[in-house]
Amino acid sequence: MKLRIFITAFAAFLSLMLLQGDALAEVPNFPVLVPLTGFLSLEGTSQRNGAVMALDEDKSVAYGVFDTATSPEVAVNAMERALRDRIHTGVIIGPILGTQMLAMLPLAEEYQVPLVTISGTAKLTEMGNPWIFRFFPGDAVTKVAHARYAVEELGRRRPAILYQTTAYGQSGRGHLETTFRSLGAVPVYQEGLDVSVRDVTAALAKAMAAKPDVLVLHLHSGPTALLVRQARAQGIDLPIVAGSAMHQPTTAALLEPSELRDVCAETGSSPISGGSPEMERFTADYREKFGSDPDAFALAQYDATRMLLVARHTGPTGGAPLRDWLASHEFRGLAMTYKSDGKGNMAHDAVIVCYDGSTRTPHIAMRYKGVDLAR
């Protein structure tokens, strides 16, 4: 009678574990590789918080956040190990390091995972990848109006450019250079900085000497604060038109308001310029939940993540599903309307802000929809 009660219990504890396994089954992992240490850690923080911003307020899916540091192999290794369940694996959620992302992509490939990020380096989606899908502008939008509203509407055309030596530094040197010279103004110095450099004078010296009218910087977050400082501290009071990373609170918060009067940077977004109710919503939310401000890589990482819970809702939760689901159909986020280009381009707008010299908080100053698209 004891063995039967025994048996009995035990087979409705198998079925319990059975029916719970079969719930787990359905639940699709979605891991979130970022840069959390090195030279990236502060873009990579606001990515990370982008994504888990999403996830936490969803929680339909499980997750888990892997360090990538700013080594390539460093983040093939963490994807490597965010792919050993590749049942439950539905994309992966990858850095914003260029290098790292380049390394990646014949594992997306080889797995048949969808790779998503908001790395601005072109060259991510001019290798023919169907797997990669880019939601923050990259510098074939970013670096035009970057250009034009150095030339257009600063009336600036001899640029002295300075950018990182970094995979992403060379591509937005490059289109830049090219956008420069297709609006008649030909940059009169350029150089490029290590990102280990912890002093600019030498750089900012010579370029002061080609006698340019604007300075034009596409570095990463640290090097940028670092450049406005000292070209600030030497008394060059240029304009000076930066990269994304200048429109990040932790980046402004390295520099007094007065250091950066007539300082500009080109962006996807800037949540705490406001502008909408929902943006603001955001901004008040994220920083209740993190206790700082957000930025364009948050709110893009945000965008991304929620365009993948919209599709996890509506049936594909990875593979090429997943990847299809993406290539064909439009997502409208806070920062803008994404749509895939056909190369895995989704992000297509950049904007302006510029600095008063009053305050850490910049405004809006130009906005360019569709610059990719438009051509």
Partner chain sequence: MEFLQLAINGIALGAAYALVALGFVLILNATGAVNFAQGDLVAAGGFLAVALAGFLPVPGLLLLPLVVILMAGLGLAVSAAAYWPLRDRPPVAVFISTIALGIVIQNGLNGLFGAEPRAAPPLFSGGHLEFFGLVIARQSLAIMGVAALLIGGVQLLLKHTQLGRRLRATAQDREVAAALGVPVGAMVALTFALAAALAGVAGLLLANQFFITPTHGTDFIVKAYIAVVIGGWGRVGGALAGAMLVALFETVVAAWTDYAVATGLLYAALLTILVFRPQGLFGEAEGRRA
The other form holds:
Amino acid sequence: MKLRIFITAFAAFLSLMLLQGDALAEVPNFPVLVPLTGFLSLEGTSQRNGAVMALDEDKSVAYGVFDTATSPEVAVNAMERALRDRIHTGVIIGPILGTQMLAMLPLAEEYQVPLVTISGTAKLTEMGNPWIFRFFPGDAVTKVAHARYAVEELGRRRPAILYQTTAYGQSGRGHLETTFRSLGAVPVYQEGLDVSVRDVTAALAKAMAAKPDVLVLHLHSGPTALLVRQARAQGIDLPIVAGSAMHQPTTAALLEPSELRDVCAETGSSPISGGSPEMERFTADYREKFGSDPDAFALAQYDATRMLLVARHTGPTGGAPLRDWLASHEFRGLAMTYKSDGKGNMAHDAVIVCYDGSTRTPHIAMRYKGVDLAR
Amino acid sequence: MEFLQLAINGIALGAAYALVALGFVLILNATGAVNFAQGDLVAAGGFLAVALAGFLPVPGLLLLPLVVILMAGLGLAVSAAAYWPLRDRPPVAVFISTIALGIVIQNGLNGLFGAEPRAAPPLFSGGHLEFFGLVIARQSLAIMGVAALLIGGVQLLLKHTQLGRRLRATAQDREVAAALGVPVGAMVALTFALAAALAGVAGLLLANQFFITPTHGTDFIVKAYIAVVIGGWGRVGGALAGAMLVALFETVVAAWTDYAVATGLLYAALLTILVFRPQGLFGEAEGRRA
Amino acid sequence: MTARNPVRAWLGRDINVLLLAGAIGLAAWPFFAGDAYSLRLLTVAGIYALAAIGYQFVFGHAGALSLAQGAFFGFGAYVAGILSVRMGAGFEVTFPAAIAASTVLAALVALPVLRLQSHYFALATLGIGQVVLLVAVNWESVTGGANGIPNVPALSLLGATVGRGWPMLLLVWSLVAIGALIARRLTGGLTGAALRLMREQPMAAEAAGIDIRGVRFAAFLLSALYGGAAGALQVHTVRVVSPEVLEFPVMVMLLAIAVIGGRTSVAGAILGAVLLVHLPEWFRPLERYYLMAYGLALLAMIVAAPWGLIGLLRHVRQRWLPEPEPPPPVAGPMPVGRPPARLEITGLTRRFGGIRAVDGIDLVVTPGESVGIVGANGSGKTTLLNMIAGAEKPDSGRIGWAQADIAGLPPYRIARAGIARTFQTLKLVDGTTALDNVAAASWHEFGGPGRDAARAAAMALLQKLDLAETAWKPCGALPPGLRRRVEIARALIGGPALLLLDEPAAGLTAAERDSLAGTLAALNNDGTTVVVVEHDLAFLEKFVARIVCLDQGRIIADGAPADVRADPGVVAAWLGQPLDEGGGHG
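Any chance you could show the form predicted in complex with the partner chain after that form predicted on its own?
Now the complete complex, all chains and molecules, led by this one.
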């Protein structure tokens, strides 16, 4: 009996699923393909929220949100799915995960569809693919600001670098080392940490044995908080300059304000630090809509989506016309002004935020403008 | 000194892994099945503690009874959904069904709580103590104490109580146990409830010390699995030793080499142990094979 | 021959009608939903199907829970990706290279891991995957580290590009078809029955001359070979190679495909792959909850169909289109008897801890003899028998057989030398018919395609042992007396020169004992040497000419049954104690 019910239900379900199609609308469609599950779902959710906020404010385009999880295979499947409706879909909002973007690039070229992302992986814009537009400062911007702040502003010469053995971590580590060397501050210690490492005492002990004068972190959110906490517990009171994960309000929420003393972080922006009435309104709206604090990823994706919407209202909604429009126009967003450098890098500014040890809200300590343009 | 500090941290970490492995071993013993959702149950326990702390801003110790009761309920649900319908099937069916359930729990947590790392309240209070230059977090002491209590308690329960004898009889041969009048179904359900409650305790403790995200369950289960195999399939004491070994590789060995090499060496050690002692370091608990 | 409805007859064979319908449906699908997305999903499904068909060799057929298939798949992907990006190699190079690399990796790790059992094997194979992943992430100069290697070109075969969509779909599914045919050939026919015997009754399989370690090794290598092939295809579909391809979710996917589709059926692997690749896609509109729905669907499927969807379909067909029992096959000639030989045991000793279970036994059995071995419990009878058959290794001593010392050889080699055995507790495959239980034991002789010849030989033995009626009955449903005889028939299919029986009368009724004694006497008359370990002296006296009595690992009497019965030493050590209803010692 159980068996028969199961078979009937299964057959019904199967036929339903085979018949289903994505609803067609008469307006342009901006698919949002971001990681909502797996280890990057925190950043992916920020991406989603930023994009959805811009799209909901505008209401002139349709959109669907699809998970890309953690593998390139899933991302490429999701992209093909989104592009089934070629008439209305002429642009894709792509995931923050670099490997997924790398897998989507050849498809974007074949389908002639611009890919808009906030992934920091340097390689994305180094492959001569004209269809990628990156609205978050890449490693070539943030890691330069990261290293310069440690050397030029803090006056440190002996950095110890701890990075994650993920695409994000390894890509950024390369840029950090290059920049530190060019500034004459050769890293005294470097080690990669797996995301599953829970106790970082070993890494701290080895790093401290190399007698560094600053700890430079390039880790994801949870590991950054773990490392800061365990370093402070071990009585290590060196300044820490962390990667952009530290600026996320959810990371700071894991730590006591006192543990955050002398901790700084690079990022594209820091919405909760305020700075302008527009920024404060964005932060307030975001909190109301999603019940959480916005981070730089959400803001960057918001800005990127708004630029797409500006294009849509002035003409191109996809394909080569949109690509050319994005490549040739400048857009004043909330975080910064975006303009392509010819390779698809739209964001060229980075900020350094620092915590003063009394609150979990950082202040902007330094702005680096046009970092990768001024060569 | 540095070595001592690493060793202490290693033992604290090992105690944490042992807590995760404990529930895994219990279910293994009672049913011969691998519960691959055990790691996700730990994550669920952690998030439950985080959620409860949102309503009741009290120390973890006071939240513990609530977490234990609610998680025991979840354990009953796990046994009803993923084990009981498959009890007469090959053990690999339960292996897959618990993996599927793990996917459900992990993504349920991700949907309910979001992906950001969370911290549960400490058992007593946060901070750390210092003795002779050694630093040890109060929460680490709490984890070691709770792990020692629970492992000892479970051993006592299994070896010296009527309930424990019935649980062991169920583990060794369900048909014989049923013929002897042991309520087999109840024993299995009870084991799952107990294992999930232990996962809840582990989750509450670890979610303070190491934070918790929905994907952490996967890391935990792999480490618990290694610990249980190294120690000898189904041995509570062996799992404790295995957990310590895994943790020492992550701290002491990682300090001598680096994390990647230490992980490689852990697997090399695992293979070597299995080649020379194909039943684990301490041999297999009798009559149990999944 | 009974007249049968030809349609019915055709339907009755395996599940061809369902297979055909499935194949047609699968082939028609892309024509209906022929967009790039559907083509891609079906391509990806084909790749997973290929890897899962391979996985079935080790997991389904050899019955070993390997968690290394994801690693072989990913390793193949890395080898193909690196060769095609760094050296511009075409598929004609990358495909064989990926296959060779994965197979070599499997051969290297097989030595330490293949001897492990159950979950130790599972964890060791999981460890292999983790180490390969670790290398891929950390050896940045070669593998590109966690970022992997981008810009893998579209597949090119002998200079021609096989593009995305239809061309790639056709290439992948052609390879799936080839792989499926090879797999069916390798595991079908008699081999399927032999593999089942090996999985469910490994000791009986060894005693039937099957080299289990060899079969497991071959299955492990084959699974890696298919995994590598699938990996080489995957890398050109995804166009990057990155560590995600080596991570645990890929392994979980393959395991789920094999369990949900069906562990040993090629059609199951294909059905499972198509279903599991599409399942998450169907739920995708649920945003972040879609994986939860996927997990629930997975759980529901395994609970509703724990033997896999193919098992479920067979079950359904059995209910709606019940298959009439076919007529028994025509009996072939009896198996050719092996040349008779002399069994010459000298100084055979086996210790367990401090106890000498067998203590320096000397024993000669001449060809054509029939010998009973008796003794109290723990006197060493079964240990002696197990050492002759190779199931236990002696500590010292010699077992001479046909001009060779067979002491300490593995059971399958002793079986191939013409010594067959039965077991004290029956070791039959309950779910398989009596006919195939017997036929499976001749796999070593007939090979996979020889099923009809093997069945004919098995039928001859069943007839000889009065079992013709049971041919198509599953063994689990037979009464104990018949099951004993099926086991004897199985032992005889190799035409052994020496037959070892371990308490064949245990659990039989008096009538069954008489009939069994008659059967054994007839066998002995035909020239088979028979050695029987038994408690029941009265049973033995019906057909043996010589009885050997053991006590504490030594021979205390050896002679005609009447003499042994009267021997004072035997009376003191064995017969003097109260007799149970079987006439021996309980």
